[in-house]
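The form predicted on its own is given below as one chain in structure tokens.
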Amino acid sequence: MNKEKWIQCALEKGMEGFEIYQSFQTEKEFSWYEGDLDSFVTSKFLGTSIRGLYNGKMANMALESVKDEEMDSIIEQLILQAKIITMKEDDALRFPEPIEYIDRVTNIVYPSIEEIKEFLSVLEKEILAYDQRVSQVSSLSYSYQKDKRSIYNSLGINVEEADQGQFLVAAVVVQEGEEVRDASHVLVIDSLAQIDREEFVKTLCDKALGKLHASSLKTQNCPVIFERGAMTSLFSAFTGLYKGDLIYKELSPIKDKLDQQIYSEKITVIDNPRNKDSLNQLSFDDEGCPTREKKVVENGIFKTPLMDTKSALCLKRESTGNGFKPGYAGKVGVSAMNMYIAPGEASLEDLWKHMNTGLMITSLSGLHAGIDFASTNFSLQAQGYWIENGKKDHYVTLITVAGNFLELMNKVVEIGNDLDWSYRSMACPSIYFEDCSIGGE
């Protein structure tokens, strides 16, 4: 693709401005199944997609394959688009800023497929060996991702950078009787020699294990605490909150909330694409503006709604950064990247300590149907453990937890410390609440 030569070519037919993002991406994967290589699966992709401002007004469009000689009709296509679009309020290119790159230090290590092979092998018979009450390796894969993504647009932005990763995936059947658990472990590695197997062997395991022997309970109000991952559901759920294009269109229920008390002032909510805990860090948005760290809510103030370039022209403010596309072919929009709710001080247990007696949600289902945006009104099916004397008592299971967003996280009784990024890029630790309403038997 000659992107000088398209460039002109929009700006000839009389576009104010047009851009040229690909991304370009190299997968594989690994599957294992009783005892032998299932799949092995490779890929590569290049994506392209463009966009161009024509009268004020963006449109974009994705392209299957690039070819030159298509260019007067592609773009011809994509002033027309933008001839319909009945939108008021105008959009915008970015001018180049500069850039501060993240320092990817990586000690990756590739292992070849003999290597992959074996430790499969290996882990699925310690799996399988774990508990005779261990019935399947449901799945067991490993695999690999390198991304890559690019900008280049007629106002002089030129910038590209490539993140990379490696994962391990195990599920597990367990079944005791007539009763049948299961249970799914991730984890994000720099090679296989680091892995302990014995300890992801035991987390897979007693995950599936510890819902055995699960009930029901009464219908009920009790202290609630939301387990990280159950927490991390449930707070991705309601990130619309801080949008700034909702905020304009007067949709988000914090609209006219900014520098208002919001949450309970033991909530601080920071968003930090560059973040180097996190699995992905980006030193510029899907438009070229370099992120940065800020405090969305502090000590339960609404401080910083996110934005991209429309929204904070909307709002007569600074994009924040968070313009993202959801893939190469999507519209940038706004979007939180590494948002997290900042930890406390108690570990899990401590939390179970303190609450004494109550029920730990470790996750949550049905969260698009159960969720309504406007009021921030929820009713969830959830799982979990009943916590009597400070300790697991036994798996709870058929039951769904319901609330109001706003009003729970004005419950806060004690943030835990075990925030976790894993395979993230949202992540919250285990908060302790004053109450939730239960639905059971």
Given for the second form:
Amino acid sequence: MNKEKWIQCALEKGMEGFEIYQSFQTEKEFSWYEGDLDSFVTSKFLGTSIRGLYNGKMANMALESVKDEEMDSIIEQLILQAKIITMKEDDALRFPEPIEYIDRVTNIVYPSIEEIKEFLSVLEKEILAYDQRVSQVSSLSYSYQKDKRSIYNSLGINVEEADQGQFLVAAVVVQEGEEVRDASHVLVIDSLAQIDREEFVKTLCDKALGKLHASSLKTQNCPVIFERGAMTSLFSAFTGLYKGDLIYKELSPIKDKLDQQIYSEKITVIDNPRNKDSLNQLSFDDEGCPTREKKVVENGIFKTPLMDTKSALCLKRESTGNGFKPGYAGKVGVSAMNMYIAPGEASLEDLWKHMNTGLMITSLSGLHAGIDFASTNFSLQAQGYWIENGKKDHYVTLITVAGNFLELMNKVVEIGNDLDWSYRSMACPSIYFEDCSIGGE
Amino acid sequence: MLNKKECELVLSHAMSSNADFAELFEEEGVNEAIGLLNDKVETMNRTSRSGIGIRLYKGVQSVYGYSNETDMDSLFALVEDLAQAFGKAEPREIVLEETVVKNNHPVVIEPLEASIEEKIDLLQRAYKSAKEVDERIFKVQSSIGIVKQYVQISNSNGKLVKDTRTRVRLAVHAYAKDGDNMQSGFEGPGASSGLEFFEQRSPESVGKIAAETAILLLNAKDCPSGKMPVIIDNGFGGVVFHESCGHSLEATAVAKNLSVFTNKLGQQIASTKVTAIDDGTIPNGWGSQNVDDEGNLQQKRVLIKDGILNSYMIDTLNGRRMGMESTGSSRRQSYKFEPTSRMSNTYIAAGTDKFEDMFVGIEKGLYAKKMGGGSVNPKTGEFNFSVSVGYMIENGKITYPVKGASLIGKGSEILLNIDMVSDNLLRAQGMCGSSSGSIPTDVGQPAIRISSITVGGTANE
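Switch from the form predicted on its own, shown above, to the form predicted together with its partner chain and output its structure.
Below: every chain and molecule of the assembly, starting with the one above.
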């Protein structure tokens, strides 16, 4: 793709600005099943998306096959798309700004195919040997991914950034009598040699074995701890609350609550795409705007929406560097990146002791359907442990947890200190709440 | 797309290894989406897709690679990369013979060729209709999504098949506000069809239903929790079967003994009132195809007949593991996904009970009028789905609307607890996400009654 030629062509045809975004990805994944290589997936993919301004309106298009000879007709189509946009709000491309690039010291060592096979083979045997109730390693895979994204526009932006990662994923099934439970574990790794296999096997298997002898609960309201994984799931489902575009369109339930108390004063929410502990770190967003750390909620007070260029223009503020695409083909929208709730002082065990009796929820299912964003009501399938006299008692399943997110976040008793970024781009510590509505028998 | 000779060259190269099967899945296509906020056009996006997925098997092992670099040198390099997993062998020459497949899903008004104004007009009509429902409707988001997909599938057994898929879907989110109380409603019908689909399913009806849902929820009370009888209405209520049972009947789960229904063929797994079908051949159905994504003709599969497990949904690779033939159930989102067994248009067949009779004898229960989505863990069979609009049933009568409810249970138990199946079968459209990506599927059922299921709500006493 002759990028300069495309820009020139777009400007000649009357566009006020033009931008080319490219994402190049290579991936390999090896899956192991019952003593043999089960599948191997390899890919190499270059995605290109273009966007251009015409009369202040932005049009977007994505291409998987770019041919310079089709440039004229594609740009004419793009102009046609921009012309049909009738929203009064204008959009803009960005000018270049100084970017402080994140220092990516990497110790990644890529293994050979033989090393991968040997590692997975041994690991599968060790998982199966851990306990006689381990009936199956249902999923075991090693993968790596290398990404590079670049932005080039008519205002002078010419930036690119690359990232890479290796992952080990395992899922296990355990069985006792008729009862079947499962669990999975993910590690982001620099090298296979660095993995403590014994620790990995123990974490994975204990997670699944701890779920045996499960029972439901009686329907009730009771004190609840959302363990960090479950808290992260619930919190992630409501990050739309802070999005500048939804606030401008009056679709966010906290649209008119800026500088007001929305949560318990114990809650502080921070968004930091540069967070070195998280899975991905990004020096600039998908519009080329430098990223930065910002407090979105401070001591319960809503301090700033997250914004891309367009929503910042609408709200007459500055972009927070949160303009991200949901994949190379999607259009830029507002997105949280490495957002988290600031941790407190108490360990998870302290939270159990302080709650004494109640429910600890460890995982939630049905988040794509059981959340009503407009009202912030939620009703979800939950699993966890009953806590009795400050200790883990037994595993609980086939229950629901329901409530209203804004109300729940005002019922915080105590926040844990167990923030865990490992393979996440969003994180919460465990949080103990006064009560929540539990549905069961 | 590659020509026949080029396909043969790539396949022959792939089979010059210890692989016993090779397949090329080529795809070209366009996705177009236009979105309105109220009566203003907010976005229009177009994606042109083009790429290839190459798969090799050796026994039950598979290797898969994809790329959007489709020149012969890149494809040979990709094949080399894949074949190294199995090792080199004597060259084999593959000769293809094209099978022409009949198109059962004709398109009258090509949606990509229709004018943009025509498509915007459909959205404007949906918006106006939604606004007219009630003055408390303050925002309406509507969109039309169009997918055109051309596929060419060839394999080392000499198969060469082409198929064209065209899909349209209109989605409307309506938002209602009364003071601080904000609620939303959704409706999103679609079909494997051209724009003529909206002659039978008018945009006005779509906007109206979304808006009426939002208004109803403004006045809905919190739903109570606990075990109770539940009547699940027809149409999207079929998501219950999709989640609680459908995924567990896919060979992806069955072949590796990850499903509660493994080794249960011929056994009673549901109430005798239940006959369940997965039919990928329904003319113009949202989840229909002429051929599956391995090039096998789509089929109508009777999964459960009068409560007895009759068939799984099987793709070729998992079929090898199970010692069974493919049922034409292999699907994928695009060339970026290795295909596997998936649902198409899945529904519970009409029964003989009358809808009105289902309420008789219920002292306290829930009428789930409109369902949201759900999910399942096939290993444990535990599933959940959300009720977006419900009504309480008290002493056999509908009393008041409720919101914020979910239903949970175990698939193996819920099917046995269906005690009434009415005669008003209706299908509805959804997107199903699983290991081979997000694909269009129909769910469907007549109204069914479940004698007891756990309802999760917020109004605990």
